[in-house]
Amino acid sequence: MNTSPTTRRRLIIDCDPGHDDFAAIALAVTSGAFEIEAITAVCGNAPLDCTSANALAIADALGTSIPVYAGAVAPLLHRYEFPAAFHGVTGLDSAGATLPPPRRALAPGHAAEEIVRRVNAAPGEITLVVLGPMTNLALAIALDPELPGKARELVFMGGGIVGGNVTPRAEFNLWADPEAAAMVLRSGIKATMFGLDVTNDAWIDRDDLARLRAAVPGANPVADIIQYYTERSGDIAAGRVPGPALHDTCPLAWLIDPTLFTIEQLPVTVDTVPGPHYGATDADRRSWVPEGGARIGVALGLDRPGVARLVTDALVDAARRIAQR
């Protein structure tokens, strides 16, 4: 996509890399559709020292100078064991080759403060893309309660109205810090949610994986990173899908091509009561729901082949960029 800099959408990507975070950042960088102002890291798939190091390594390996900021070291209230079974102890473990070490350091300052600073410097222009727990954004809103009205919009991967993956009802990103998610959604920020209703179908297949492997013969960190995630996918093992679901790519894919998704405006809440529904999202789809309550966009369908093609193209491009460094 050849998009002139003057028309590129300005983004801050908040993430917890994470294999699918890697794919999402690769998609954002290689698409040419965005001016990525900053990447902010939060604890989630791994501890903050790992997720911030991973975010920096990704941004650097892709040949960018995007500043990367470390943020929240823990959720607001929730405490849990990091999901090493899926992402490894570093959060971005590989089946072979790894990303080259970054040639630069993390930017100074806290992610939440940087979100506030950049949004206030460009009111109405910054889209916030949140791919992990919402702790950093909740802290930013606590620092500046007017922030939701100054951001262009929020797009996030998290939640779902048909079930969960970390519990029967809750999806990991919102379950990891439901208090933060509830605070963000109550703030009135314009938001679109990409939950498990669509992201479970954002998988790439064996042909896509083979194309990625063939893109760079020999050492291929991108293929090895995705292979690691593929080998640990519970959905593949259960026979539900033939390839890894790269959940976090969906918000970026929608920003690039909105025709790939079906979106419905719904009232969404996050359960913060301890118990079996903790961290679950509920969307009220009754036709007689009173008007006037806060609603957000909820992705309910996607063009899977279209998303897979977009994501595979990005991963192939990323693999070639890294091989040339």
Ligand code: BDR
The other form holds:
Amino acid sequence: MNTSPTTRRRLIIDCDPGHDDFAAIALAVTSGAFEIEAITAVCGNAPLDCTSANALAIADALGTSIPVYAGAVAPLLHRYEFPAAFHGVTGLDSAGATLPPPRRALAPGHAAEEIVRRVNAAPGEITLVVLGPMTNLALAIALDPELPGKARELVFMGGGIVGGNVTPRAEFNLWADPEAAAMVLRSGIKATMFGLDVTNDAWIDRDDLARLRAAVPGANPVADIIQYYTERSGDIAAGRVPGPALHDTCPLAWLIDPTLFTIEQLPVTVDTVPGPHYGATDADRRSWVPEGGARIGVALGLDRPGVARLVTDALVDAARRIAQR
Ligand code: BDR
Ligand code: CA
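Could the form predicted together with the ligand be given as well, to go with the form predicted alone?
So here's everything in the complex, that chain up top.
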């Protein structure tokens, strides 16, 4: 896509890479659709030292000079075991080749302060893309309660009204820090949620994986990283989907091409009461109930082949960029 610099949407990507975070960043960078002002990392799929190192390695390997900031070391209240079964102990384990070591360092400063600084420097301009627990954004709002009105909008991967993946009711990102998510959604920020309702179906298939593998002869860290994640997918093992669901790509795919998704405005709440519903999202679809949660966009349908094509093209492009580095 050729988008002139003046029309490019300005983004801050907050993430916890993470194999699908990797795919999402690759999509954002290779699309050419965005001015990515900063990448901020949060603890989530792995400890912060891993997710921030991974975010830096990704930004650098893709040939960008996007500054990468480390943020929250722990969620606001919740303490949990990192999901090493899916993302490995580093958060970005590979079945073979790994990303080259970055040739630059993390940028100085805390992610939350950087979000506040950059949004205040460009009121109404910055779109916040959150692909992990919402801790950094909650901290940013605690630092500057007016922040929600100054961001252009928030798009995030998390939640889902269909059910959960880490518990029967809760999706990982919102379960990892439900208090942060509740605080962000209650802040009144204009938001669109890409939950498991759509992201469970954001899978690429065997042909897409073969195309990615064939994109680069010899060492292909992108294919190996995606292969690691594919081999650990419970949904593939259960035969529910034929390939890996790259959850975090959905918010970026929507920003690139909104026709790929169906969105409904619904009142959404996050459960913060300890118990079986901890971290679950509820969306009230009763049209006669005026209140009861933050009215946000909720993605409820997607053009799966369209998203898969966009994401596979991005991964192929990323694999070639990294091979030429
Ligand atoms: C979300 O949880 C993480 O494991 C993924 O990176 C994604 O952001 C999916 O539930
Ligand atoms: Ca993530």
